[in-house]
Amino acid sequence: MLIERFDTDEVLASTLATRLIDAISLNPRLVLGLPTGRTPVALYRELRWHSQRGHLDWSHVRTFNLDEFVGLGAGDPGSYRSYMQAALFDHVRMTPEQIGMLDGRAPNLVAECARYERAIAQAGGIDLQILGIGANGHIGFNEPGDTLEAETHVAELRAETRRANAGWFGGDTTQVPSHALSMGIATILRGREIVLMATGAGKQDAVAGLVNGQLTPRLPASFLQLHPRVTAMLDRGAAQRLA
């Protein structure tokens, strides 16, 4: 695992945005796996800025987001679809067919998860998967537990995860859905390259476990140790427990 440290989350985001520009230039049909939450906000701001200045051509890029809340979808303010529209998709030249999102309002959630796996496979798989990490070590909504799901699935969210997402729901944890749809660990690991972003001192324990801990479903991010091409991009706060 390659560890890269940055003085601030802004420098981290700027560096990753530049790498994405280069990657899309080299492969205009790049398939991207994308995260949501607070960590990638600065990255999406950088991508909007570059896109508005013509530095990025999104016309053949495909994207697949990691997760979505059960019960929410396009048009719902707390949905990750709405997050992504506001953060990126409304500002770049992409057609709906290029954008892969889970539908939290699907009538059959198991079938929706299977559909998503097929869509990723039909796109040729994910070339570059970008991840955040939760303070409890989750990636996507793969929460700590005795076992982990391999492929896209319905996940029950832990209390700390719901608290961490309360900001998208007016600060009211009770309004955060109790379940979400999420890519599984194997789905994530099938990405040809993975970049994990971690910012803030609240992530330092999870990052330490990711880099130096044992492989365990109690820290889902630890399974990234199995992947041959992972880069962890960390700001000072997130990296402070590393030597």
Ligand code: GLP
Contents of the next structure:
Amino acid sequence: MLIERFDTDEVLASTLATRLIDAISLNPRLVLGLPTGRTPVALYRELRWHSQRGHLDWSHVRTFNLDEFVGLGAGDPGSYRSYMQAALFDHVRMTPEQIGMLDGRAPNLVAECARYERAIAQAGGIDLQILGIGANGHIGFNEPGDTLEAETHVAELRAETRRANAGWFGGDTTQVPSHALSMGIATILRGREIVLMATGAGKQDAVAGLVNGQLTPRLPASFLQLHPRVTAMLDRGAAQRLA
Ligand code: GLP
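Could you please show the structure of the form predicted in complex with the named molecule, as a counterpart to the form predicted alone just displayed?
Below, the chain from earlier opens the complete complex, with every other chain and molecule after it.
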């Protein structure tokens, strides 16, 4: 795993944005896996800035988001769909067909997960998967536990994850849905290249486990050690337990 350290999360975000611009100009049909959460907010700001100035041509790019809350969709302010529209999709030239998102309001959630796996495969697979990480070591909504799910699935959220997401729901943890749809660990590991972003001291234990820990479903991100092309982009806070 390649470890990169940055003085601030702004420098981290602008560096990754520049790499994405390069990757898209090299391969205009890039298939991107995208995260939500606080960590990538600065990345999406950078991408909007560059897109408005014509530095990025989104017209052939495909995107697939990692996860979505069950019961939420477009029009729900707490949904990841709303987050992505505001952070990126409303600001770039992309058609709905280019944007892959799980539908948290699908009547049959199991069928929705299977549809998503098929859509990713039909797009040729994910070229570059960008990830955040939960303080408990989750990626997407693959939560710590005795076992992990390989494919896209319905996940029950842990209490700490619902608390961590409360900021998107007016600070009220009870408003955070109890379940989500998420790419599985194998879905994520099928990405040809993975870039994980982590910022802030709250992520230092998860990052230490990701980089130096044993492979364990108790820290789902540790499974990224199995992948040959992973870069962890860290700010000082997140990197402080690494030598
Ligand atoms: C959330 C999301 C993850 C995200 C992680 C970290 O619950 N499901 O995809 O990477 O937790 O979020 P944040 O960046 O807000 O710390």
